[in-house]
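Presented as structure tokens, the chain that follows is alone, the form predicted alone.
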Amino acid sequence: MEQNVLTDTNLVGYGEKYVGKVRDVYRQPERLILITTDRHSSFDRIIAHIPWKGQVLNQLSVWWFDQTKDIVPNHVIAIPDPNVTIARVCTPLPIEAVVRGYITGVTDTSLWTHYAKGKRDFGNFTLPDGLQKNQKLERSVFTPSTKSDTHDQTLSPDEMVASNIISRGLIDTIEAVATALYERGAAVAAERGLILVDTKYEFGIDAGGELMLIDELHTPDSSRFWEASSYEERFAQGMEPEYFDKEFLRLWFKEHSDPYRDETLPQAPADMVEELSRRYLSIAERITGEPFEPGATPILKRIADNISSYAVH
């Protein structure tokens, strides 16, 4: 493993170990150690490290939960280390809540993908006739979908109540939640000259059934960012806004792999690798004000030390 990069974890005595896409979790009873590495996920596995995502990651989360604490209370406890939230429990609720302020996409779940077929109603708002790829909405709309190992299927909140997946109470204060959170989250963009063109949104119940929100906030993991002060002038001209994603990458291995097929994959370009960790730190910098200052290396044993007064014996 090399200095700069967080593969993987394997802490004894921090409790029962899980392992997500990115981050692995410790759960004891009433908290949960969340350890983000610098894992890249795409096609259902994992395709690459990026030096310094992990600290991106749950450092740009930690900032958003505080700038948005007044709209809803967050799962965040302490941060001993610069990869590592110290977490409350809480229960996950199975939909994902995910808001745009824009139609775009390319994926078969896109808003513009149905929008492009000929949909326009989509439950809970209604679409007018003549839009454009990419163009903003005249509200920003609310597009939910469960949560599944497999396939995301987005349904309407109406769908989701009547399949009872939520309830009717919670999916309405979910999605007025959420709407405010995105609102937030595009001023404090906008301000950057950023757009945040879409996100979604995790949440859970706490021991006292409070709702949380829980995992990550507004990181280029869940969220679309793209260039402000470009959009306009490309958008009139029909070309795609400046996007700070990782789409570049993906496309590398669709071009030189078969990613969902190939038990092997090549190893990724270290140059791609490079310039995506570089989008990272940019638009971390970019939305705190703050430069990116890269935590102790090895990072396992920094990590191991700024945890230790969190094992359970």
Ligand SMILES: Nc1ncnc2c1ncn2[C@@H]1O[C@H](COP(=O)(O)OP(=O)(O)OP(=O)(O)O)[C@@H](O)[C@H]1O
Contents of the next structure:
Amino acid sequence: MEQNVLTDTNLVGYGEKYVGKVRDVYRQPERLILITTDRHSSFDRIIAHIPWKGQVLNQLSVWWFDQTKDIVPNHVIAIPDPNVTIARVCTPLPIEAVVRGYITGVTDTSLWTHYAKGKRDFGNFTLPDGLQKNQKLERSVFTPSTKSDTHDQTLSPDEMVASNIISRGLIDTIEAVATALYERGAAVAAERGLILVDTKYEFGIDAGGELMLIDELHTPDSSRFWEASSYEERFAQGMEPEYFDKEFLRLWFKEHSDPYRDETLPQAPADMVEELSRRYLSIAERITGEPFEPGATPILKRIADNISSYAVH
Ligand SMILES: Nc1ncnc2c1ncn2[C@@H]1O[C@H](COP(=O)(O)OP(=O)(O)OP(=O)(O)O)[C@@H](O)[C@H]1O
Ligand SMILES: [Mg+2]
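The form predicted alone done, now the form predicted together with this ligand:
Now the complete complex, all chains and molecules, led by this one.
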């Protein structure tokens, strides 16, 4: 059978390889070869490979980078292949720039969790009493967190400056840029009948000292999307919004394994993997308004051909 899933890469002559959860990154002095694979992570490990997910994430990010380049420069140099971005090497800033337009979430770090426990003063903003879960905020809020291997910590900009994580000038700039990016993203999503609920940006500093948007942008892995058409009615009835859902796959693993402990995991059911693939494709098609065109297979061979001019020697 044709290989139609990109699990990992092992390219020689393209620089030092760094393996992220989703991306394989080949580092050269001035540029990175960022290959977005089909790996799907959860519980801090790879739980499945989702056909076309890497292509979807790469192309959707590229699309958004183009839509927002008037707000802030980004790391994109070239896209030689559907799964590959040639990017400017930057020094990543040690924060995740999170912007939220709605109060939601169930995890420890989510805004709704803090609010439900009574928190109103978040340092750089306060929230009024009486908000309901999933309610739209009067204006978006900036809730940056530290980047850490163990667990990300939400800190206010003042706390970040006080802890010497980032300078005052830089965090203020990032807040302004991230807010503008969120507003642009939300406006574009709204034209497509989608709500951009919240999102996470990564920034870096390039060799010339300039602030750059890096990594990925407004993808279902970095952002939450809800269906706009049913939001109001469902919110009024106390129902959860219709959302882009990959939770079903997480739940399956929770039911069929101990994903934080088991050395090897069972294989996800093929129909669930296909369903998730369809969801990634369809949300990307909705956002961009362009039909998804699968790249040629085998993917790895195609990538090797397409990036050959970026070899280091
Ligand atoms: N232009 C850039 N310059 C430097 N680093 C970048 C750039 N763009 C992305 N990165 C980094 O490359 C990596 C992309 O890999 P991936 O998205 O798989 O990582 P991750 O799983 O999110 O994070 P981790 O690094 O913890 O594995 C991230 O560490 C990201 O910060
Ligand atoms: Mg990442």
